[in-house]
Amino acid sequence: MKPGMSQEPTIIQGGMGSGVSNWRLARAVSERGQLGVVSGTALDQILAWRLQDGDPGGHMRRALGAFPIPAIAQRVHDLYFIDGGRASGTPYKRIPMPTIDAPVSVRELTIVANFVEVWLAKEGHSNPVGINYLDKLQLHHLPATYGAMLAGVDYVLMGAGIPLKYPGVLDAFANHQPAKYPLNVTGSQPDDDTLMRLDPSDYLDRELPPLKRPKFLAIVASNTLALTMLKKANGRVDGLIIEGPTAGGHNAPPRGALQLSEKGEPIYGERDVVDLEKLAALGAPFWLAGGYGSADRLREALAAGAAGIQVGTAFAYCDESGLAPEVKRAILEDVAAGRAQVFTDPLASPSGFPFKVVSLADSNSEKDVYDARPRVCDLGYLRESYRTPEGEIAYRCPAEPVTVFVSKGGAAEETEGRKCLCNGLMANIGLPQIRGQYQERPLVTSGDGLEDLTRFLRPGSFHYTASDVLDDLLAC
């Protein structure tokens, strides 16, 4: 099978979390004629912290120089860039946590950060590039999307929710028109204003030509949700990614009452299996994800009518991914030794979705390591929006201090077993926050197929490339 032979990509590289699916990985995949995808999660924080580390290689500043509104790019540079990088042991300067009425400086940073990641992924070739967003991280949707579209993003992938109102955002921004998106607010009343809004004219210093409207792929886990997205979305849905429960990161919860295995993992049953015949009958292109990362599974997917597959885990540990080199090597050593383990944790994520965690020594996968962490929420991407008794919108996280969460109307039992994913994911990519004597530890996620990575490892070697993955997948 040769890459790049069909109108749609055969292989979609997954969006494996904050900074893991980075611009280097997406570019490497796209240059091979498949769809490279950058993760859109926490790009504002990632850009700000890369700049504070002195922007090794100058890549961030090169992309800032291409941003179409130079005054905004300059403000971002001036706020965060440190020539030569932070002094050792110095904490990163944090940005305000996301809110529905975020300061202009935060919105500008988010627009610029998404532009930068997509622009770098597209640099030097003309093949499509995508960006992956999570619907449960709604507060950044509008500025993030506009920034990615300013960079010419070709595909937007979105899961972890039911984003029926998102295609309309793409339609509006293609013409630099104002867009709005409903924020899920616990306890909101019918007459509450919970709409997020962004008007591009507030940021433009001149008239720009229309933008390309990227294709929109909805990530779903059931036939019902696939049909709902195609029939009820407020704009065009160009395809579907069908993600099974073996995929890394957040998983859709099992349908019906939650049951746990002896290990404490959610049990998925027949109700969670997607009917591929019914899916194909919907007429939309679809890709299969979760356990499809091999040439044999690709053949199965194509035979079932799929346009191809989405692969995450195999790409997450290749040389080009954003995982810190020491984290990557430690896990690949465990893979080679046959001791790698992935646990689908029903409690770890503050979102309430099951979340896959790799067992890794000296990381926050280990209870004693995590228990030694000061309980704090200071990035806030997974916070829940809720209505206060006064009718205001406020925010809480079950991974924040228990007394704080309860004071905001949360139930103490919701905090049990919760972990701070936001800081852990930043530590995964070599950007650990420092608080006094404490440095954040990684919290790595992976699909269930982690042990299969042995096929990429030569004796005595613990690395491989994105091209190695593509050669393996397309050997059919």
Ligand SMILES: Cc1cc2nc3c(=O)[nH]c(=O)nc-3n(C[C@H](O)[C@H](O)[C@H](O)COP(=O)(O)O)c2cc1C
Second form
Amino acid sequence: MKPGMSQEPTIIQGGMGSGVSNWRLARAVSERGQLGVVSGTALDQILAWRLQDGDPGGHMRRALGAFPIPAIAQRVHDLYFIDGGRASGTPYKRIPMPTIDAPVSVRELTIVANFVEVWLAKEGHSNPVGINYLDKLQLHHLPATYGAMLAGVDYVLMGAGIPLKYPGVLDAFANHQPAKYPLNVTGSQPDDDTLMRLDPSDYLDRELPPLKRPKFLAIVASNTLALTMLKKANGRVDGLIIEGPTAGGHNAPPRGALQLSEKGEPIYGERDVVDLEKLAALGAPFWLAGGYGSADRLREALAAGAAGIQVGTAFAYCDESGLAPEVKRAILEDVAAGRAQVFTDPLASPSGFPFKVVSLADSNSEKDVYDARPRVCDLGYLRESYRTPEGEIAYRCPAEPVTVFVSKGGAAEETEGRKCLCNGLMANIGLPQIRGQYQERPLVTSGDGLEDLTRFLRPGSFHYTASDVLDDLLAC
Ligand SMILES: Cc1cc2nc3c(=O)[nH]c(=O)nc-3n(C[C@H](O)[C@H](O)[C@H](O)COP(=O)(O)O)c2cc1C
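Now that the form predicted on its own has been shown, please provide the structure of the form predicted in complex with this ligand.
Full assembly next; the chain just shown is listed first.
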């Protein structure tokens, strides 16, 4: 925090899914008094798989022991924990894919998993911790949020959508009241019931004291969206994060008709530049993200009236991040050798948003490696919800087998160039699925500033810590 000034952090370590900004990274940043943020994406899967890998270090089980409804924590433990870990070559136990009517076991797992990640990030210090969700992954919003709030999460950051109805969820859960959230369903009719619901009393075995209502920061890429969030949300929006197109992960598409560069990347123009004066005039605290990970850019952001910056890429490759050590090292070796490359792929993500991909040997960034992958959708986080001709809600992913996608009413053209992000992102963090002889390969993302990581690398050394990043940023 800036002493004597606002109570807001100067540096937000951005949420990075899945599991890249894990509890270790967020804790390391929050311990230093800046805002550490865990990714809330796929935490159900991540907890269940860490438990099946034997929970080295016992951290998951320590956090399960702190869960306020012990019977639920016990059920999760019993369902997934394998003492000593899975036998080699054994696949992970499948969790039913996300749906509007998810079984109770999945909802319980989601509540507990979000609790665990936040609880561990908060352990041993009293500074704030945040959690990041993507609004396009709506199916987990309610149980995930309740779990994070049970652990006392201080900030929720949400991007990839227009979550106007989300602040009301935080207000309801602060008093353990039922909450609802509308699911975006393609083709839905005005009378369709597309509301997701969660009533905490279905899970509680006794009365709990009210929970802290976390601050809500909306991640947006335009002045219009910033204003819409502040004016039209159904509850308080406590601040804005303005993310530009050089940021790692998904990017907002350019305004207007999509134009591609010679390399095949989306071209952003004047209309995509956020007017910071107008933004500051809205009066809400804001942070700038996307290529702001340096002391100079922090100074620039503060001079423009920002409360600070949100940084992803510099933290994604530090020791504490969840990226598998061999993935991190291979990429940092490429960075040191000056051959690291990031491509903003307009097609790879099933979500249809541009997604930045790091070129990495033997990973799914390489066409031949990806083409050798049997096309299958079995995690399903990025599936689109759609209305069937019978009026039911069903789910499809353009990275699933083409015939299956088309049989669900999807257009064959939509499937071209799509990649399975869900499995790739799990492989990135050392949790690859195995199906028969096939093991999932990584698909790594980064901001355009990847090559600037050389400043953290000493000759012959391919690692650095979250503290090194903070020291560098705060040297202004
Ligand atoms: C590996 C990686 C994964 C990311 N995943 C997410 C995510 O799941 N949700 C999100 O809102 N932003 C995500 N981001 C964006 C960061 O939170 C942050 O806004 C961005 O990285 C800032 O720009 P920079 O990369 O230039 O520092 C990701 C970024 C990286 C590098």
